[in-house]
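Here's a solo chain for you in structure tokens, the form predicted on its own.
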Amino acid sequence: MRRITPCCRIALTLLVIAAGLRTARADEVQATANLIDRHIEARWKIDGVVPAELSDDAEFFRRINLHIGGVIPTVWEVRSFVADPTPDKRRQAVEHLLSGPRYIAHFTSTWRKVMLPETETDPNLRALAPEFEGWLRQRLIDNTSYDRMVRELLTAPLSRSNAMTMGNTGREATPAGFFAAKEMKPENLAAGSARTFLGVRIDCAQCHDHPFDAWKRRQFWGYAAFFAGIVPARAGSDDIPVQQSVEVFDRRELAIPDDINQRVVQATFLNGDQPEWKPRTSSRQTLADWITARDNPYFARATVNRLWAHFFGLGLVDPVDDLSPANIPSHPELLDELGREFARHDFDLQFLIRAIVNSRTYQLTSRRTHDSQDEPSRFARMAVQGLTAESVYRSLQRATGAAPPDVADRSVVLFAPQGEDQQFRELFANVTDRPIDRQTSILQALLIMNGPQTDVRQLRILEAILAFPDLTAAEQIETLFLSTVSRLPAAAESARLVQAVEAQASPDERRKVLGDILWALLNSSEFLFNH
């Protein structure tokens, strides 16, 4: 008998420990998913709601690929998933997506839009995005905890050698674009950081006491004073506009502009607490520590609410950046408990994603089966959600064979100054933060109907199907459905379409009918929405 060496024993022990940790982690994910279902179902009973049934495998698989990976699955992936008899294949599909490049690509873009929304609307600031996305991408690859990401961002070095040059290229990945996008002004940084990381709107209090909320002007400028130490050093005179800054660590007060009493306020947290200043610690570091603290009343709940809205199309608090006593959550106890679980698991974004998508609530079908399911905030069925410009573009590429699958996986940034991707970006720019309110505009519909992406005379998927002479008409139609709407055609759909194809006498006429079917599928709501 072969002896087991000490090294092998250690390796086996580590494997056993790792397997045990994975099992424990999976149990905690399921416990949190069950927590979600308990709260949602308790509210259903109170409101007399009849929830929808569970989604079928094809519906769930397409949904999870778009929410986590930002692109529809391939034909082969859909076939394999639907045919897989494994009981926990849904959980395995989630794990596969979270460990792959699609999650990194999609959530890099998603978090950049959250943290740097100016890049979506200001072409001049769009140049900040590549370096910011480079920083985000590496943090997501490393599964860096969210509190650490936010601390890194809020304390990004602002020395002259680093990062505050707008429009420059070739620099290392850095989150410093957050400060450049806010023009390094304390009032802009205060409003932006409060909305993004705390989910509160204090903008109004910049000029006057908030008319509907508790925020006072003194609170706003006290919070802004944490950024008072950022001082523009000088304006550059190069061709590219330069805005370099230095930081004065002990500057922690601001004069309230145009204040009749000429008040000067000290840096103060939004809850009114005074900071405990430490030697050689910047005010930004002190603020970052408070924002990301486990007992911060906003941070964990705001992040939970934002991710909830990503997957359900609607936050437990709506809008997502308006946590306020005047804006009651649809399920306040659930929001509080999920916030505590998120903090207890070290602000692990993947843990929170796993818990949400493994819940029964998330896996309900989007098909309406009862009147009580109409109110979106009851989460009694999955809301139909509009896709982002990137998801529409990447899904069209995948469905039509315009790009190899791995290219569609990596495609993240649509920053080309010209070209069809830029055209998509402009036409499919989100007009609202709520995906459930998104509608297809006339220009979007015209682009999908008449653009080169749906010109059936040159789509590779059609050529590939026709290149296999042994495929029956039913198999050809089945492939077109799987490549576009990620499901098999219903029996009635298949029978009618097969009859239309087989009625054609010549190969050219048969090709034309198949092209029409493909065009119709690409222009359908089922393709252009997540459901």
Given for the second form:
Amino acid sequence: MRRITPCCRIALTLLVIAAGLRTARADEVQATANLIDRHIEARWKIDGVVPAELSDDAEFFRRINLHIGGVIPTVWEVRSFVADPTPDKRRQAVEHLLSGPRYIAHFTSTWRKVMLPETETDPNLRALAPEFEGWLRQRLIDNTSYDRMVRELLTAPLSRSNAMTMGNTGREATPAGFFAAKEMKPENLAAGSARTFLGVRIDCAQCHDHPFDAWKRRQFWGYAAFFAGIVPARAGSDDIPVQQSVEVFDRRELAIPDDINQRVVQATFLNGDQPEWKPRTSSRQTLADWITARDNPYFARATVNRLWAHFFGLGLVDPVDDLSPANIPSHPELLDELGREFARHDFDLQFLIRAIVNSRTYQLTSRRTHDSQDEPSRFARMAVQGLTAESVYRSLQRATGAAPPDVADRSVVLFAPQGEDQQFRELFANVTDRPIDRQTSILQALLIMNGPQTDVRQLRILEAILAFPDLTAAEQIETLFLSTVSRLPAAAESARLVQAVEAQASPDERRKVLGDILWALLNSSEFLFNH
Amino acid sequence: MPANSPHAPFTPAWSVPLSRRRWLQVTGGLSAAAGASWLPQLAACAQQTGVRPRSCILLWMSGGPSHIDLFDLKPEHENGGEFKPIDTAAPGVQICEHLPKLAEQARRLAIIRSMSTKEGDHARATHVMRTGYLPQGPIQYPALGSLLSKELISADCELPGYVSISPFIGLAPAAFGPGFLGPQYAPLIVGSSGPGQSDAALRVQNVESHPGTDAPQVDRRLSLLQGFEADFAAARPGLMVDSHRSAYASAVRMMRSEGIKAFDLDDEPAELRDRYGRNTFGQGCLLARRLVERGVPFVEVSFSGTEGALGWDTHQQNFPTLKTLCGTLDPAWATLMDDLGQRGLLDSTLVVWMGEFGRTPSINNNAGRDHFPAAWSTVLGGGGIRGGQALGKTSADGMTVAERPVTTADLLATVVQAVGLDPTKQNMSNVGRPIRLADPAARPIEEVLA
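Return the structure block for the form predicted in complex with its partner chain; the form predicted on its own was the one displayed.
Time for the whole complex; same chain goes first.
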């Protein structure tokens, strides 16, 4: 009856191949993770570093949930992970996170901030974010290779009549916001694309030859000339530029502004090469192909460095977007080799994430056991890192039971004009690219201490714990710890807190003390940071 | 924690506002010695020097005020427009007829009529005037308020060093932030000047504990938190946990301080509140005085207009709009000078009035004036300033600076020097390059410095 049709046979064959590929990939992930560890350990030997120990399961689990999913795990998830006897469970947890909605939500927001940083700092440009995120989300769901994403972005059609209103209508998912955020100006697009995708800062060469760096003014404007065809139209000097842009596809030269010699430069790559122009290929396309080429010395390394900084809180090159020759990486060979591996694996972002988080280096504890671990660029213990505004908000929601888990899984509604997360966005906006030196402000402290999100009289998690029949004080405290700092309390901690609860005579007083413990946990460094 | 950490003085400090008795109760006396010895030391220090630390109040005019109608009138020229000049308390110095109260304060003011800057775009000009630098590349330049308050704040000030009242930050948010100095130097923002905001909002958000929590309970919570922090810091020492503890210490200190009462404007006599003007800017100026009185070194009051967010941006109907704006500006600013003077605060308080640029001398077809950075005015007054003068000149038509051009950097260096600081002092930036308080090319305006 059941004949295998040729069609099915092909499908089956493909399945077998796919399964084989997955195993092959798992091996290659491990090989790349080992490569990371080899380089990091080699430097430890030279520097006489005594590295920290491996993290315990709860520490690792909270960490990857925040780094990959952008939100702390639920009580149940922590319990199951800690209790799971599978030897391979860390790797499986990473796979689970990468295939779920939290990864998509968190990295959509992460990449939007990288590619469209203006949406974080300029309220007028926030309207560009939804459609940009719409585009990113779909690419991340498809796990589109990074080089293709960047090519799509750099060659996005700009035929709209009014780019500033696109965001409001949310009509279409498109990365065109990149161009609107740069005001459609060739110089801004040049500076922005070089910095974001190549880790090359040519901005200063816009006005003058840079005294330290290799970039010359002529080079800057030669690079900017790839965007020369975009003709921005301004409605008036006063308003936000309204993009009624026209693109002249074959314009590939620019006059250097205010140049005493009135030079006009032809579109030229940053390395000085002249492009080979092909018919029907726009100058933006030509540039995009050069930027994302496997042998571009910057593209893969810049991306590897960004993801490294995402997970370790500090890039191999720091600042994260400055790969200039004068700025030497902490581990140059590692950066080169990881860049090569990333390119060799078709710029697969998930591959790179897997390799990083499966390394032993990433899985070290953040507990300090030796003073040689204090220099963050040695990566000898996991750095304590600040969270994004979204992560703080979503984690507070999850810890306190303020939102059902499926809502917490999705990104917060970022662009509601007066959403309750507004304060979080304002007060926790990133001011530094280095999560390892994010500082707490007074207004942040006031918000977490006294804001509605920590008003324990109204928190469901406390209701649930009190309503659950026959929980001992120890079990109640255990649940509060799992819900907030995603670990079990240490024995001494538990004893101290149980005593404080049990010393209270009335149920009301006990409830009050439990509320105080919850409040203190929500305000703690351990809750508010990733570590 | 490194010894030179900026947080060192605060480390165990949420204990400080507690009474010694309660502090002992809460902590079991563990670090009581440190807590108890801390405050008297500071008090002694302040008494010893006897010098009141300097403060600065910046009156920020969003949109670019029309200097030619306010401080550099040209009654002889067709560009002059319809406003008439009036004499002031300073011989030979004339200003706009719609600033009569301010005219009485002119001995305390130095008008700079020869500002010459380059930026005519709101966002870029705002960034330049408020940070001293163009937004350029990766360096996150701090706002003037962050720079000065970092240098001027004294350890016994219970309030943050930089308070920003009703700012309209939308156009150039970075110009209102601490930049590479970090959030510790971020402004405490009260009120916001979006359309429809009233002076009711001039309070600190989230400064009250949750309803129903009494003082002992708050102490218990903080003591629990202190326990968690101590454990975390022992295992994972570093900047992050230090910064967290320091911010909480400052926040708790502010919540419990007498200083927080600065925001209760109802404590002031109704008559004085009326004199400042019952509007956001007027009450903001009053709040500025109350904050300076309590040791806050930098307060800015933004005046973004009575209706829109960029009220000074008078491209149309320049004259009636300005008249309305002057009706708010004049009593608020004049009363501020007077009030500071009466309370003996004026010698130690520099008052700066400026926007991002001036406006075109020529009047456009909509009876308005457009953006004009080439030749315009700012005003300095109070502490550190030799008042009663107008410095520099513009040409008869107002189009160019005729005498004594002053750049943005010159002006900011003057401000820095007027509050007793060295403009060449450096801060390390986020890109590892040291940045001076004011641009190295700047020359402070000696003529206006007292």
